[in-house]
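Have a look below at one chain only, the form predicted alone, in structure tokens format.
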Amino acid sequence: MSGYQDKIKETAERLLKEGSVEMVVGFRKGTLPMMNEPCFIRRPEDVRQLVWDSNCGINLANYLTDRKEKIAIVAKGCDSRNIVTHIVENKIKREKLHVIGVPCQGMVDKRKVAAACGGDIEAVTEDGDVLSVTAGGAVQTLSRMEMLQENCALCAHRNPVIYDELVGELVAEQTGIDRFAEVRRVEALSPQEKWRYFEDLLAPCVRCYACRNACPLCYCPTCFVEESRPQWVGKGQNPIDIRTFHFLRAYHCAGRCTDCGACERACPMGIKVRQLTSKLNKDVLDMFGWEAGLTLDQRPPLDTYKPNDPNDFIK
């Protein structure tokens, strides 16, 4: 994937010089290894900052809502699906975007790499499927595919859904993967076991809201956790309030989540918050045959009403 970088720079420079866009949203190197950060390029001479590798997991669609400029955005598969959702939900106009599509082969999980190396990561280089990681003064070689984020290992939509130009050839989509095996495992637990499972899952939460802030779907002007009239959820570390936050936030993403993994990637406590949204993704797919962000011509099922919707209680 690192071969895309020159093409991204070339495209961004051309678009800015032509005046086709006012800004390019992409990635630049962060201050820490494996922590590329979003950047906003407005001058052609600044495109040299742009990078692309397996550490570009942040969902850049998070930076598009309610923008008025003509923007070029570097978008992998999940980013493009969130862009579709933003367009459908009228958070940005399609004509205001120039989508630079990046066929994706997955992003690397920094936590997995750190665990494999047993120390603080000092430097990482990438060559095809090989990661060379310097940690504790020693260099180790790891398989990039074995270090992928869990959502990337299960991704069935690696290619951008919408784009104005591509920086490389479309990649083969993964087939024969069981995206919801972990969901079914939890579904099979007894009620008591499920209760303990979710108690343990959410126990480390410190209510920092990093999962919410990283999610491109969480753009409400006032989040329900900050609403005071009425107050829906307390502000402290009460376990009930913590569960209420996570479950309600997940439900707000039902039928809209693209499983980009931004929430889980951002969590400083390593909580697998995708367990909640993955369950809802499975249910929406089973009941409505729907996956978020694949079409501009249809609204999410929970955003519409049809007389033949399942469950008689809503009629």
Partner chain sequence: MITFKLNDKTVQGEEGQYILQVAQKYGVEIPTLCHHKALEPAGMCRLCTVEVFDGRRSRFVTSCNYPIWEGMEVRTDSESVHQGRKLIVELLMARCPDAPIIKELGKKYGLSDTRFRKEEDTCILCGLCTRICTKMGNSAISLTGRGVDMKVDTPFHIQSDVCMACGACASVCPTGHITLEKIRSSVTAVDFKPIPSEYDMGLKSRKPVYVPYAQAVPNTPAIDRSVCMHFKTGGCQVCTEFCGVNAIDHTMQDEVVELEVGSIILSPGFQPFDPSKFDTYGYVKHPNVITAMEMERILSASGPTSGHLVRLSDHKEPKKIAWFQCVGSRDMNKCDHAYCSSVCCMYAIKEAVIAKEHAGSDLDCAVFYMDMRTHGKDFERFYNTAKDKHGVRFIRSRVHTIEPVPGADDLSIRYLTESGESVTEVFDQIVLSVGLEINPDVVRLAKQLDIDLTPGNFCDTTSFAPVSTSREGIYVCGAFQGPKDIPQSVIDASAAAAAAGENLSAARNTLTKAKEVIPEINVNGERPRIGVFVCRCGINIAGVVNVPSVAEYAATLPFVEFASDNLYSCSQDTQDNLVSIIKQKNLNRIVVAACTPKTHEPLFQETLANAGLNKYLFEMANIRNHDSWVHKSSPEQATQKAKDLVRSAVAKVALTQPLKESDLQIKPSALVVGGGISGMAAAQSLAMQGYETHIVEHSSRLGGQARNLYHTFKGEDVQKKLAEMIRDVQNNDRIHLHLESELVQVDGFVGSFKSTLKAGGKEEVLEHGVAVIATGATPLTPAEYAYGKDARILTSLELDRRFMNDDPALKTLQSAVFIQCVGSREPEHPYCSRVCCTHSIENALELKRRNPDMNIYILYRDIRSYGEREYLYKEAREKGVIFIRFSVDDKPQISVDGGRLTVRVTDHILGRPLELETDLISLATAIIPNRDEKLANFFKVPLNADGFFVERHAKLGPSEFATDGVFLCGMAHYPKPIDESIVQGKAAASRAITLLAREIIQTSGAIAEVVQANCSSCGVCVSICPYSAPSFIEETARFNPGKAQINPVLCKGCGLCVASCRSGAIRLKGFDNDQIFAQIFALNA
The other form holds:
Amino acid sequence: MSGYQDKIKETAERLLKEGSVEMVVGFRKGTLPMMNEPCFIRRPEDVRQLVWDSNCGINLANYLTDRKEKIAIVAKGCDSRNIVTHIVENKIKREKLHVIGVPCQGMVDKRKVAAACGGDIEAVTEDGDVLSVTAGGAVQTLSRMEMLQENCALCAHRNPVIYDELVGELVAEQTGIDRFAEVRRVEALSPQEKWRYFEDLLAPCVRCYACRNACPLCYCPTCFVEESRPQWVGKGQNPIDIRTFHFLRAYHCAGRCTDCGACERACPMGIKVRQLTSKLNKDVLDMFGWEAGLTLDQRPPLDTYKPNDPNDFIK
Amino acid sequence: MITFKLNDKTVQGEEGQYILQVAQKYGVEIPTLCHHKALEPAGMCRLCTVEVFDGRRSRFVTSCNYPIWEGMEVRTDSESVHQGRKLIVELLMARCPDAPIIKELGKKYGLSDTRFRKEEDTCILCGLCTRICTKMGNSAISLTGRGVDMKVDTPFHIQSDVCMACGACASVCPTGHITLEKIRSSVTAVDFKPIPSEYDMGLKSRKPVYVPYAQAVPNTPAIDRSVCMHFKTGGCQVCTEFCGVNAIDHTMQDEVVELEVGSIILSPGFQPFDPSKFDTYGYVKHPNVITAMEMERILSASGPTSGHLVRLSDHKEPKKIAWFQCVGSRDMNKCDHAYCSSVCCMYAIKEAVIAKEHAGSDLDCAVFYMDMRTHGKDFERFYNTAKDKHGVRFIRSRVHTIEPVPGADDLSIRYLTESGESVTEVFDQIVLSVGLEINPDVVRLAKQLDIDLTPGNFCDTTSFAPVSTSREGIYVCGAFQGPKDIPQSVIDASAAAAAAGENLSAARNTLTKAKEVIPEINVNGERPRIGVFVCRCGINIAGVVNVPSVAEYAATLPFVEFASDNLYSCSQDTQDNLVSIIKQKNLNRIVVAACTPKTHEPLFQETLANAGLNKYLFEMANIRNHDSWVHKSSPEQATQKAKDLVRSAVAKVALTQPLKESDLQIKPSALVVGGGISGMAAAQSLAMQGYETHIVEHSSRLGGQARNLYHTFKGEDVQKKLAEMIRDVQNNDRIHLHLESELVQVDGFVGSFKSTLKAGGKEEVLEHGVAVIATGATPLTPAEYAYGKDARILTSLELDRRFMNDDPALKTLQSAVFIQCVGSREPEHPYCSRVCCTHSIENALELKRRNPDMNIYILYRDIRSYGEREYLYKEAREKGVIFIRFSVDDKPQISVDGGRLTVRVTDHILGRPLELETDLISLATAIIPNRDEKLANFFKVPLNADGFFVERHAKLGPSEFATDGVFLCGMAHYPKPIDESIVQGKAAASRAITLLAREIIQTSGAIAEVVQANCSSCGVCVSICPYSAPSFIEETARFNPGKAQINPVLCKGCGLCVASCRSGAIRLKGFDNDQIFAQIFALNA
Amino acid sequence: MAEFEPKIVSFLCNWCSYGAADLAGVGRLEYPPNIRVIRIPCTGRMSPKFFLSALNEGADAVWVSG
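Previous: the form predicted alone; requested now: the form predicted in complex with its partner chain:
Every component of the complex follows; first up is the chain already shown.
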């Protein structure tokens, strides 16, 4: 993967130098280990900041919304699918983009690593599947594959969907993965158990909206949670309002969510918010055979009305 | 007016009224058993006893026949009244201990038993029966004897000849002492039956005063003179006592009205065939043999069994049902109907599927048929789904006899399977799929009008003037023109209207009057001042809901300035009153709590407009259809519900804003895309009715596919007629031809389209108000049956060409084979091409005409010669054309071996392969839609999975699109023969003219609007709107570039975009978020 | 304690279900008086927030039909 990093720098430098883009959106080292942060490079000399490793989980498509200048963006599979969605939804124009595609092998879940090491992480290096983690002064080695974010472990679209150039060979897509086992488990619960489950799931929420802000799909000028007339959702910590927020947010992502995991990664309380979007992803796949962000030619199924839309759920 | 006190409350009544009447008016309940509104009170039951205080002393009187007087004080609820009534009830309990109504009263007065000696009577001698009998004008019974010997009796205790068994006595008897059964068995010799409801096929009864069915237009009751007692005896007229607006006039006479008209349209329809004469089916004898029309009622939620599927003999749920097709169709032996009724295959499949939906998939449904004729749009798909998904059994067999199973209500039949095996099967119920026939009265009418009929007694028409009768100025539509289903009838109807309009276009708008417009008061910024009008609707609402209390409650709601109740809110005097109250009280929002807005909102909105209020400042609370009519046994809850609904309406109306309707000019011109036969028919009609019409055709000639056809099924020469039609189109000054032209761009919308045509590199922009899509379809080039490998293998159209060229070689042929369904009814084109069966038979007959000795074989899957096309099929068989059926899994094989051309096919009767050596093979190729996505995109109209255009409504809107101002005809809609193409061409013109003739249309004010500040430009609204109302503001615009906007002309106000907008940027005027929230909050308050 | 009487808020499409409820009235089909109807122009107008709100405000059930 270190090859990727050099290729990214090289490409970014070339693009900026030849002036074909005004800005390159990529990752640079963050202030904390395992916390790479988005960066916006406008000068060729700054490309050395760019990095690529297993800590680039943030969805960079989020930074493209309504940009007018010509931008190059480093995009792994899920970012590229959100770029597609962005183009379809008029958030950015294809011709204003230069997509530097990154065939992805999954991002590492910092919480999993922390739990495995049992202490504050001081440094991490990776080599193939081996993660060397320094925590509490001691170095431990972990399997990268075992530390993947859940959405990455279940990812079926690691390769970018659209790109202008690639930084490496396309990777083999994962096969034989059961993406919706967890959804089915919840679906099978009795109504009472389900109620308990969602009550517990959302109980820790502090309404910080980090999940929303990390999500490239959430770009409305005024989010429904902030509207006051009508006030769709109460502002406080009332559990009903919390649930309303999460349910409605999930519905707004139906047919558009790429399961990039940005929401879950951003949640300071560790809430598995993907549980809600995954359910809708499953339904949309079952009913419409649709996965978000794979084509520029079609709007998501919930954006269209067809008389023969599936309606077996109405009895 | 007499004023007195009722339970300490001051009330008023008319001179001559009785206490009970006034009490009822004020909603004070007084129990009674012998009172009837239409009869003189008799004070027989004594239950209505009340206490009257005259200033000095009080007395007990029967309120039903005690007249009111000034200053009296009446108590209906005092302890002594209560005790008195209790004693009366106890005495009644002794006389009639088992009468349910007395038991009920006992319970109400806290009596579990009576202290008096019980008699086993059921008559309380209230005398209602004798009084009503007198009222009926009969006096067949009276009260005889005195004191304890008194009873209800006939004169001299003998059976009465006077009794007409009207049942009035039974209907008023409070205790159930008199029943219809008793009258039948002991009192009268008259044999009487309930009046059968025509609508429910006699499976239900109706009253002499009745509304034929719930959706009847006009939805007012009629009196059936043939059964009404008044018209027999001169008595009764009880109904007049109950009609609150004195609308009943028994003296009305039939009137002969003479109308001067320029055109006449005949649409007398058909009657279902009466299968009584099929004695082997036992329809008359066996209740479980029913007609499909009866089955329709049984499956209907409003039918005699409320949609519960039961058989009639024992109300058992059937487990097995069979449908017999072609009962009264395709049958010369028993009913003289040689034609196919066209609709029965499809309705039988529909009934089978619905029956399975109602009764569960375990229900066994079997359809016995000769040919399965699902030739309509999407019908073949429905047939396949019925077979494959619902498991309906389809058995190709005509059953001769239905045998009742002895000792059971079941029915046994014997039939031959396709393999020739004899099978006996027992069914619980058998449905006869009866055909359509013309009523003898209609045949008489036709004679009177001097118009020609076909052998089947349908109206005779020609293929090129399919809605014109043989007499000029008289037009026809619907099943009288030939057996047909709903879409085809609707197309006919529009076409007949167009034909009549072509005659009358000079007179258009000569009999119209302009409406006076009252200036609108500006209520912007005013605090809501709401008026609430609660309707009694006679007793329709007030009989259940406590209307005064609802009005009183309404007055307490926020912003309500005025609340009252009235007898009929919709009556003219109330409307006038409403206008004056609005003005007087300066009201700016109105709520009417009455019936349903679906019927009455426009009326009240007009009243608002007459009072100078914007008509959208209005809301209805539906306290009749959704309340009093459906909750009559729980009046208290119904009253509470009425209050809730009024509260919700008030909450909503307070937030309502005046809405603006805008005028839309309709350019008086049309664009017809496609110069085939239906396009030309549309253009002709439009031009004849005065509208400039452009035909754009991509080829260099008019005529389309019709240029390839030889004869119609009626034998008309297509080329001759087509040439006349083309000449007529070319010579018409109002029709502008654009040949070899292509549509390259369409802008605008209903009323003002701008279309860009490109011809020979030059572009031209046409402005037009409406567009008709008539782009037709094309024949499939077959990839099977060795087509193209031998000159003797032709398509149907190639054979037509040879007929047209009068190819002498055709006479010399020894043998010809026709192969049907080439490409149709197969996975790639899973629909029936509709015309090919008739076409091949017609061509086979043409070959026979040229060489009667020719051996002709038609290899088919189902012969679909619908309607009177069936005669051709019959004729072909008579002339020796051999029909061999094949299955889609075992299609005919063709071999070209040197000079020998042979077809191998498995004979359906012998089950053996046959080898036919032939000189000619004609392939009935499928009709393939153009799947014109570009055009679909231009006009924002949809295509279906097959590639045909999708009409607004499969049944009711077949010649128009959901997109306003765009119409559809011809094979772009679905494969169809010439007559049907012309009909639909005219129909599309007819529908277009409903718009064009209005010149200006008002758009609704209740539409969606974008709040651009909140818009995220995501485009959901643009994508999701079925009417293409939202669009993006141009990127170069000064304000809000790239944001969404909604064209008020195209918006139908459905709110799909509003609900889909994640950004909350769209509001729906009239159903705004805050209004719906206000309703939610009000209902849960 | 009185028997439980659910409060049902229903959103009916003007073109079908609302008309069907009208017709139920014309046919005098009796049903329990627990339903309160809000007329909407089309079920396409229905926002998930409407039924969440109705439930939040105390409705025991929400019925959307169209």
